[in-house]
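One chain is shown next in structure tokens, namely the form predicted on its own.
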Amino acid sequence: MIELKNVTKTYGLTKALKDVSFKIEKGEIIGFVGPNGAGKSTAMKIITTYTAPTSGTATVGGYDVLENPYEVRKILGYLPETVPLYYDMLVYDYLEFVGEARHLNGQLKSRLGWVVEACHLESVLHRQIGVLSKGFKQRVCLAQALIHDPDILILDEPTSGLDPLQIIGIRNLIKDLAHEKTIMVSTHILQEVASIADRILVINEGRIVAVDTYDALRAKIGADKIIYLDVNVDKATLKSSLNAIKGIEQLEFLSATDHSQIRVRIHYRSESVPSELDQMIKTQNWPLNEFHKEGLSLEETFIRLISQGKEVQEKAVEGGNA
């Protein structure tokens, strides 16, 4: 449904996108994540025909964004990061206006009713948009993106400004729509990505650095191989003993309650480490408070993906300059 091939976007001397390629299939929910300024919004603006690529090609629903922009817009619903609303209009009048602009004709009444219910706008339907809270403005803009029942949804920070209950509602709505629509969600909220996305595109400094399911990305960076240990032993003894176990890559000492109670996260690669560590604790007869495997947090996973992708890019550049 959406495909970018070798897309580059330049603003003066700045390259916002650098040779970006990816493909999104029909019915997929794609999480698009990256640091601020990574190129997420630029890629979405190209997909939605708001701006043109400097080079490369972008197609949406089989239509080229440069050759057939109007056909692309017919099948797209777009929620930009900054909501474009007419603040002097009532919510109902605004949605009716958008529906008429989309030429819904006989379907307008039913579609307007559906988006009002789906986006929970009943209580503000006859209020002026300008006086609404940020969360309600966000939902009004989401309603306009959905009113013409598009095949493809491009959502840039769709839950920005919403309270926890509203966020859950929007997530559930996105999941329900995924059965029949292709959805691309840009967000900095990693829990959002993990809970709704089929695959994740990670972008950094204008380049795609990773594409896969969330679980697969965690597995690639060894996210499962961490042991949390809370034990009553002095730090020097513990550190010396742990360093003697082959396969341990990093010791991350956490706050200690006193000199004899130490908490540490043990990053390892070898599958034998947990059993060796367990045997060592029993042999040394250390008083054990807690001992379990844990995964990287969502934030740590994101940081590692970005840093690993950056290392790959730097090596590629070095290789090209060699």
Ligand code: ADP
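Note that the structure is a prediction, hence the values are computed from the model and not measured. Positions refer to the first chain, counted from 1. C-alpha atoms forming the largest set that superposes within 1.5 Å between two forms make up the rigid core. First, how it differs from the form predicted in complex with ligand ADP.
Core-superposed comparison between these two forms: the Cα of S240 travels 2 Å or more. Superposition on the rigid core between these two forms places the CA atom of D151 less than 2 Å from its counterpart. Remark: with the core as the superposition reference, the CA shift of M280 between these two forms reaches 2 Å or more.
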Second form
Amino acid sequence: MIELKNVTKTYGLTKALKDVSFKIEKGEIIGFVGPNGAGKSTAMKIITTYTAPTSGTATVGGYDVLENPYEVRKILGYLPETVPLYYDMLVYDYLEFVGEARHLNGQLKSRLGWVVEACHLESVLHRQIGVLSKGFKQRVCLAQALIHDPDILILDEPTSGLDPLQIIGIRNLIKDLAHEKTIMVSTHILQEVASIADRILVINEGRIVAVDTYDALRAKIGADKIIYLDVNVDKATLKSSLNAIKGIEQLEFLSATDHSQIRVRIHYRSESVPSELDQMIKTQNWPLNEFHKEGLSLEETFIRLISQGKEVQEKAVEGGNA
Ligand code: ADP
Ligand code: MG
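Having seen the form predicted on its own, please provide the structure of the form predicted in complex with ligand ADP.
Now the complete complex, all chains and molecules, led by this one.
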């Protein structure tokens, strides 16, 4: 449905996209995730024909964005990063205006009714857009993107600046649309799309660094399990003892001192590590304050994802920042 092949985009000296290729199938929900400045909006502007690639090709529904921009615009709905609303217009008038610009003609009334219901705008239909809350403004903008019933939806950070309840509202709306449309939704917060996306496309510094289901990505990069250990022992002793255990991938020291109470997060792969560690602590008779297993947090998963390729090698056993 959407395909980018070797797309680059430069703005003066800035390379916003570097050799980006990906393919989105019909009916998929894609989470497009990356930190600020990664190139998300640029890629979306290329897909929606609002900016041209410097090199490479982009097609949407089989249409090339440069050769057939009007065909592309017909089949997609776009929620840009900055909401393009006319603040002095009433919600209803604005949506009617957009529908007319989309040449909905005889279908205008029924489409209007549908988007108003889908985006829960009944209560604000006759209010001025400018006085609405941010959440309602965002929904008006979504309604604008949906009014012509496009097959494809490109949503650029639809939840940014919204409160948690509003975020859930937008997420549910995306879920409701999921069965019928191909949806690409960008965010700098992995958590916001983890539960709704079929696949996650991770972008960093203009390059696609990972594409997979959320579970597969997590399994790939967060394959380590973690033990949190808080023990009263000298750091050097602890370190050399831990180095003797096979299957430990990384030590992350959290304590400020090198003596007495040492806190460390132990990343490991091998299932035998916890029992070996337990055995060692007992044999050495180290006073133990805490010993528990934990998983990688969403943030950690995200940071691993975006630094993937660069830092995978840094997992050798090493001392932390203490
Ligand atoms: P994201 O949406 O992931 O935050 P953007 O696509 O907006 O990232 O930006 C990618 C890079 O391109 C950034 O370094 C940004 O500063 C730069 N950039 C984006 N738009 C322009 C522009 N119109 N002119 C110059 N640089 C731009
Ligand atoms: Mg952006």
